[in-house]
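Here's a solo chain for you in structure tokens, the form predicted alone.
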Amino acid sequence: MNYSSGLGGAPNANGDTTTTRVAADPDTHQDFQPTSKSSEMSFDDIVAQDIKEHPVVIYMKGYPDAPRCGFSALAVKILKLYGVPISARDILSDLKLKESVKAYSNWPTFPQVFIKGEFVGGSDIILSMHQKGELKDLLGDIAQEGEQNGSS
């Protein structure tokens, strides 16, 4: 799985990590000094990267592995049943994240699933397709591409 918390200290989209960059301590050599590496993509590049990149990708609050809230446990035990791989990222960790993510589906509330590029829902509507057998069908080629990849 694939978690990041927005861009302070994480690894951003492009796989850089972010520093910030304190006051020079007089007492410590210049190359033990921490450095500023900014990433130069926006929030809003970001989750438009997220989508395309990732097959399945659940903006939550918290991680697959903690969640925070209820909603964003059972859309994440759901797609858990399918075996494919979760790219998430935590929308308690940064404001700007979680206002991206909101103008990019016109969509108010957490957890957002987005499947193969295309907004989904929150758990509600995961749940509703789970039940109808819909999610099967749509989860069910990158179910087959992750046992594929595990199995080469």
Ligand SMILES: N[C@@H](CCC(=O)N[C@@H](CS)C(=O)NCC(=O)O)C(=O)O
Given for the second form:
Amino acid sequence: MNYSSGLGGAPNANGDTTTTRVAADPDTHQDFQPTSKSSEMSFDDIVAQDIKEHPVVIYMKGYPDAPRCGFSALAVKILKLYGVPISARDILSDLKLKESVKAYSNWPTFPQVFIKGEFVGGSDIILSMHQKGELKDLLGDIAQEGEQNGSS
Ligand SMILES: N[C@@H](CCC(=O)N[C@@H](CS)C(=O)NCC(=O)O)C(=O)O
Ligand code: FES
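Structure of the form predicted in complex with the ligand (previous: the form predicted alone):
The next block holds the full complex; its first chain is the one shown before.
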């Protein structure tokens, strides 16, 4: 049997794992900076652009059709009830995006739902707004998905 797990769990280490691969590493400093503001502002731009261009944006774990967390699944499930187009990004596949979204909204967890350019909240808030009828008001004027030929 031959299964390869992929995620770096190589089972056939020889016992001695000397880490001697420091050949050409010019500027290795011990103080590597965790979140630099230098030339990586583009992720903030991505968030800004997402929420500007799409009325309903969810930053989630997994994708709407394949959520990878129950909280994300719940938020998607509720949003889908309204038939609005949902734009989603998987933050699990992009750590920088994940950190950028958190910084943008100042909200620590996922999912994060933005509606009409504004941060609305996570799954608790979406559920609560749904139950109170507030989501209907907020999403009401967003075009229904699959209703291009509106009947009159
Ligand atoms: N009560 C939260 C539930 C979401 C939540 O707790 N998410 C956690 C677990 S999925 C999270 O994103 N933790 C930070 C992380 O995983 O980076 C909500 O209303 O959205
Ligand atoms: S991934 Fe574990 S609770 Fe969301």
